[in-house]
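Single chain ahead, written as C-alpha cells, the form predicted alone.
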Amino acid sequence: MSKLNKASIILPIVGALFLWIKTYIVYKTGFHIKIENWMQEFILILNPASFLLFIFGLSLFFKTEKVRNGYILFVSFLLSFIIYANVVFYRFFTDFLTLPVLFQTSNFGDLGESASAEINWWDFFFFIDVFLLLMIIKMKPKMVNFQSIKRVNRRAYFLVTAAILFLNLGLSEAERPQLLSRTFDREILVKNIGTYNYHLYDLFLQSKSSAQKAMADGSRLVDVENYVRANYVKPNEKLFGIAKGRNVIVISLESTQSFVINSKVNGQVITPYLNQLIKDSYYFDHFYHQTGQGKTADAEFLIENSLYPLNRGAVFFTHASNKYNSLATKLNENGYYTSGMHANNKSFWNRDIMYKSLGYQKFYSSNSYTITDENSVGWGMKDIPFFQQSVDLMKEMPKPFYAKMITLTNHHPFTLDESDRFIEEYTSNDKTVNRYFTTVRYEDESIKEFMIKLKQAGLYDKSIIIMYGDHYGISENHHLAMGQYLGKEITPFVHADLQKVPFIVHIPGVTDKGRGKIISKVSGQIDVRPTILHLLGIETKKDIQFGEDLFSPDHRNFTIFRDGQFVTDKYVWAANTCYSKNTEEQVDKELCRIYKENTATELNFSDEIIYGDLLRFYGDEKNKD
C-alpha cells in the first residue's frame, strides 16, 4: 500500500478506534452489563469493532477529501449521540433504547423534568473523540492526506471487517445459543453483538412486526386459544358477582414499590393511610408488575387486557390501531359508562388514540381539569387537587361508572413543594431515593383525602376501588443507597423481590372495618382483568387472556416479568440465574427449566396476538362457541 494509500486509510480507522474505545468505557461506566467469564469480557471489548470499521470504511468510497472528512466527522458525532441517549435512558430505566421508544416524539416535551435530571454537566466528554478528529484534520493534514483508495486495498479492509464481523457472531452464539432468537433481555444482545448492531437488530425486527401484521390470518388464534383455555381457572364461588352493579374506580399508584408499605423512613411512618386501608381491603403482598419499556402505559395495557407488553417499545404506540378485547370494552357490553382520568396532555403515551381502541366513552385529559401554577408539580397537577376535581367529575358521569385514575404527583424526579413534604427526605447520598419517600408519602395522603371526598359525594359505598403500583419508582442504577435503606446488598434476587408493587382491592360493606385480608399468592398485573370481572359477576372464560382470577384457589404462584425473568412460590429466575425462595440462594437451574419453557411459550403467544393483531379474528369464532 502506498504512503498516500496509507495516510488516506488513516482517518476512517483512526474514528472507528477513537469511538472504539470509547463505547467500552461506556460499556465499563455508563450501563451495567454482567460479565460472567474472561469470553463474554472479549465479545464485549470487540462487539463494536465490525460495525465501527464498516461505517467509517464507507468514506473509502469518496472521491473528495471535503466528503470524506465531513462523512468521517458526521459519523463519529452520530454514533457518539447514540450511544450517549443510551446511557441518558439507562440512568432511569435500566434499559437501552429502541426505535419505537424513539418514535415517540410525542412525549419528549413532558419529559423535560425527568430527562434533564440525567444529563450531567460531564457528559460532554461522551463527544470528545469527535473533538480529537476535528484537531486531527485541521493540525495534522498531512498525516490524513488524501488520496483514492485502490479497489484491492478497500477489498482487503472489508474482508478484515467481516472477518471480525463473523469472529464475533460465533463466538456470541457460543456462548449464548440462539442468540437472536431469544431476544426477552437487550442487555444480552448489547453485551454479545454491540450497541451498534443490536439498533440494526431492532430495526430489522420493527420491519418484522411491521409485516407480521399484514400477513397474519386467525389460523394463529387456534393455538393460543387452547392454551388459554387449558390454563383458564374458575372464579371463586363465594365472590363471584359479590360487587355486582358496582361502580368501579381503578388508581394507577404512580412508581409505588411494595417495600414501602409498612415501612418507615427517619422514624416516620411512609404510608399511614395505605397502611390502614390495607386493614380493610384484600392486599395481596406478592402482586409484581410487568412493565417493559412503556412503565405506566404498560401497566394500563396489562390491566385492560391481561396481555403482556411488547419486549420493545410501548403498545400505546407501536400498535394503538389493533383490535382489542378490554376490560373497557368489556364492561361498555355489561352497561357500564367507561373513563380515563388523568390531568395530563391527552397525546402523551398516544392515550388519545389508545383509548379509543381500548373502548373508553371518554378521556378527562387535561382538558377536563383547573390546572394552574398553583397546584401543578413535576410532570403536572398534584395528585390532592387531581383526586377532588376527579370526583366532582364522577358525580356528573352515568351510573355504574368506569374510571381509571392515573396519578402524577409520585414521578421521577420525585419534586416536591416544600407545603407538600409529610415526612423529611431520606439522608443518603443519592438524591433521587432521598426525594422518593416525600412524594410517596404526599401519594398516600392524597389517597385518604380521596376517599373522604368519595364518602362526601355519596359515591363511597356504591364503588369497588381498585388500587395498583404500576412499576418501579427506583431502578437499579440506585441500588446503593436502597442497599443502604434496607439494610443488605441488593442482589438480583432482591432486585426481582423489589419489583412487588402494591395492590389494593377496597370493597366498601365487605372489606371495611377490619374485614380485610392479606393474601399472599404470588401473582401481577396480568391477572387483575379477569379479577376484576369476576367480582362483578362477569364470566371471561370465552376471553383470550393470560391472567387468572386472584381469588380463585386455582390460581396458580406464577408471575412473569416481561424480560423473561419469573417468580414462583418456590423459586425465582434473575439473572439467568435460578434462586431458591426460601432461601435465596442459587440452586440447580434445572429447577427453573419448566417455568422459563412456560414463559417464552406465554410472551410469544401475547407477542403473536399484538404484532399480528390477531383479535380482529376472534369475534367470530367466539360467537360460535
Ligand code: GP9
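Positions refer to the first chain, counted from 1. Because the structure is predicted, anything quoted here is derived from the model rather than measured. The term rigid core refers to the maximal set of C-alpha atoms that superpose within 1.5 Å between the two forms. First, how it differs from the form predicted together with ligand GP9.
The rigid-core alignment places the CA of I518 less than 2 Å apart between these two forms. Core-superposed comparison between these two forms: the Cα of V160 travels less than 2 Å. After superposing the rigid core, the C-alpha of L480 moves by less than 2 Å between these two forms.
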The other form holds:
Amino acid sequence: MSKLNKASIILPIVGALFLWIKTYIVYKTGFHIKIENWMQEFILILNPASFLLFIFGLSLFFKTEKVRNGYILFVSFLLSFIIYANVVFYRFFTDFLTLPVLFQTSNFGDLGESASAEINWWDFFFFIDVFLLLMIIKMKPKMVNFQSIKRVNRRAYFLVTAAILFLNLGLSEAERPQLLSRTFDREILVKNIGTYNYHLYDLFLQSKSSAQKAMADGSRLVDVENYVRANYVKPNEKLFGIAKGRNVIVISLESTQSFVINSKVNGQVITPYLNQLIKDSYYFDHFYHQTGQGKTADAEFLIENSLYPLNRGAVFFTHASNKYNSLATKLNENGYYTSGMHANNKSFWNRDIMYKSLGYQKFYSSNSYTITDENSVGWGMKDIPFFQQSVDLMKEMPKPFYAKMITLTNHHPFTLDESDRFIEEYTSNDKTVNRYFTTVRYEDESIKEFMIKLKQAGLYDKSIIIMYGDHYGISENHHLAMGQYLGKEITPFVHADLQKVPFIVHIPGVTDKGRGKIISKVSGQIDVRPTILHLLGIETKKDIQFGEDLFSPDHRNFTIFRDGQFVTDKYVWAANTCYSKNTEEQVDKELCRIYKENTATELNFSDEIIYGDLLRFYGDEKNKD
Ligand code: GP9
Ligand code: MN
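May I ask for the structure of the form predicted together with ligand GP9 now, the form predicted alone having been displayed?
Up next: the whole complex, starting with the chain shown before.
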C-alpha cells in the first residue's frame, strides 16, 4: 500500500464537482423548484458546493491511497443514492425526503405498484458519475496522479469551503429571512441551503424533537389550554345530540378532491351517487384537507385528535407512542365499540401501533378480509368488495359501534379493471389525470353499494355516516392537464382552491328527503372531531382541540394548511402571496398579516403538544374542577 505522502487534491475536487453538476441537473429536471429571480438561481447553483467540498475534502486526511479512494467512491455512491431516492420520492409525493419518512422501511414493501411506477430504466444515469470516478481511479491519469499536498494547502481548501458556506447562508438569509427558524416549506430549504445541508438540518431537527419530549413538562400546557379555551365555540343547540347513541361510520375517501363533485368529464357525470346523497345530507363545499407528508394517516390524525399533523414525516410514525385524547377514546368512554377498517397491511403508516395509541379496540386490516386476485387492483382490495365484507363484519360488532373505514381504489396510479370502468377516461396527455376520473367514479359506485348493504343489514337507520376526502389525488405535477380540464391556468390561488375535499354528514331520518343542505363555511379536517362528538351529544368543552364544531353558529371562516398557507372567507395566502378571494388577484400582504400570525401561533401550539407529548400531563388537569 503506497503511503499518501503525495496525496492529490484533485480527486476529491473531481468527486465534488461531478456531484455538484449532477445535483444541479437534478434540481432542474427531477424537482420543480420555483425560481423567481437570478439571485435565487445563483443560490441554487451554489448550494451543493460547500457540503460536497467538505465531505470529499475529508479524504485529504486519510493516510493511505486505498482507503482514500475507497472513501471517495463510497461518499460519491451514498450521496448519489440519497439524491436518487429524493427524485423517486418527489415523483410521487412532490416533496423531499425527511428522516422519519426514510425510516418507515416497513412502508417501502407496500408501496408496490406506486414505487415501481416511479422508477424508470434510464434512472441508472443518476449513477453515471460514480462509474466515471471509478474509471478515473482505476486508470490513474496523470492529472489525479498524486502531487503532494501541504498542510497549508489543505487549510486553504477548507477555508474556501467555509467561505462558500457563509456566502451561501448569507445570500439565503437575505433572500429568505428566518429560513432555518421557520421550516414550513421544505422546497424553500432545499432551494436555499441545498439538498445535502437540508438532510443534515433534518437530522438536527429529529434529534431536537427527541430532546424536546424528554425535557417537556406539564407547565407548557397552561398556555395551550388558555389558547384553546379562548377559541372554543359552543355547539349548535338544535343539532347537539341529534345522533345520540347511533353507530358512527366515518369513511375516508381516498384522494378525493371536491372538484369532481357535481362535475362531468367528457359529458359523463363523475359522482352520480354522491351528487344525489349530498342533497340528503349536510355537505360542506369549502372544506379543505390539512395533511402533510403523512397523507391518509395525517388525515386520520386530524379527524381523531383535532390536532395538526407535523410538517415533516408522518406523525403516525414519529409520535405513535404519545398520549392522545382521540375521537375513538372519547367514544370508548361513552360505551362505543371502536374500530378501524382498512383492507391493507396492518403496518402501513404504522397503523397497527398508532391505532392502539388512538384507542381503537379493534383493527380490521387485510387479515380480516377475504382478499383474492379477482377482488384486488392497484394497492389492494377493491372498494366494492371491501364495503360488502365490512358490512358483514359490522353486523357482528357490539352496538353502538364506531367504524373508521379507509377506501383504497382511488389511489395513485388510479388503475382499474376494464369491467370496473363505469365511464371513459379523460383525454389529455397526462394518463394519471385521465385515469383519476374513472377511479373516482368507481369509488362513487362503491358508496352506493355500501348504502344498499347497510339498509339490507338493518344498520342504516341506526347510524350516522360521515365522509371526508383525505387529501389531493392530483398533485402539482399535473397542472397542465388539470388546467386543461378546468379550462383555466393553475395559479397558486387555484392550487390552494384545489385542496378542497368533500365533507358529507348523512344522518338517516334527519337529512333524508332533501332536508340536508350545502354549507359553505371555510373549514377543514381539524373541525371533524368536535362536529361528530356534538352530534352525538358528547361535550368537548374541556378537550384540547383546535377545531370548531362545523354546525356552531360561531364557527369561524378560517382554515390553516399544514404548510402555513391559509384560507379565510376573504383571503387566500398561497405561495407567499396574499390573494383576494373575490377577484383572485394579488392584494397587499398586510391584509393577510394577522391571519399569518394566527396561523403560526396555532401550528406552533399544536406542534408543541406533539413534540412534548403534552397530553400525557392532561389527565390530572381535566379532572381538576
Ligand atoms: C395505505 C393507504 C394509502 O394504507 O392509506 O395511503 P396514502 O398513500 O394515500 O397516504
Ligand atoms: Mn390517501
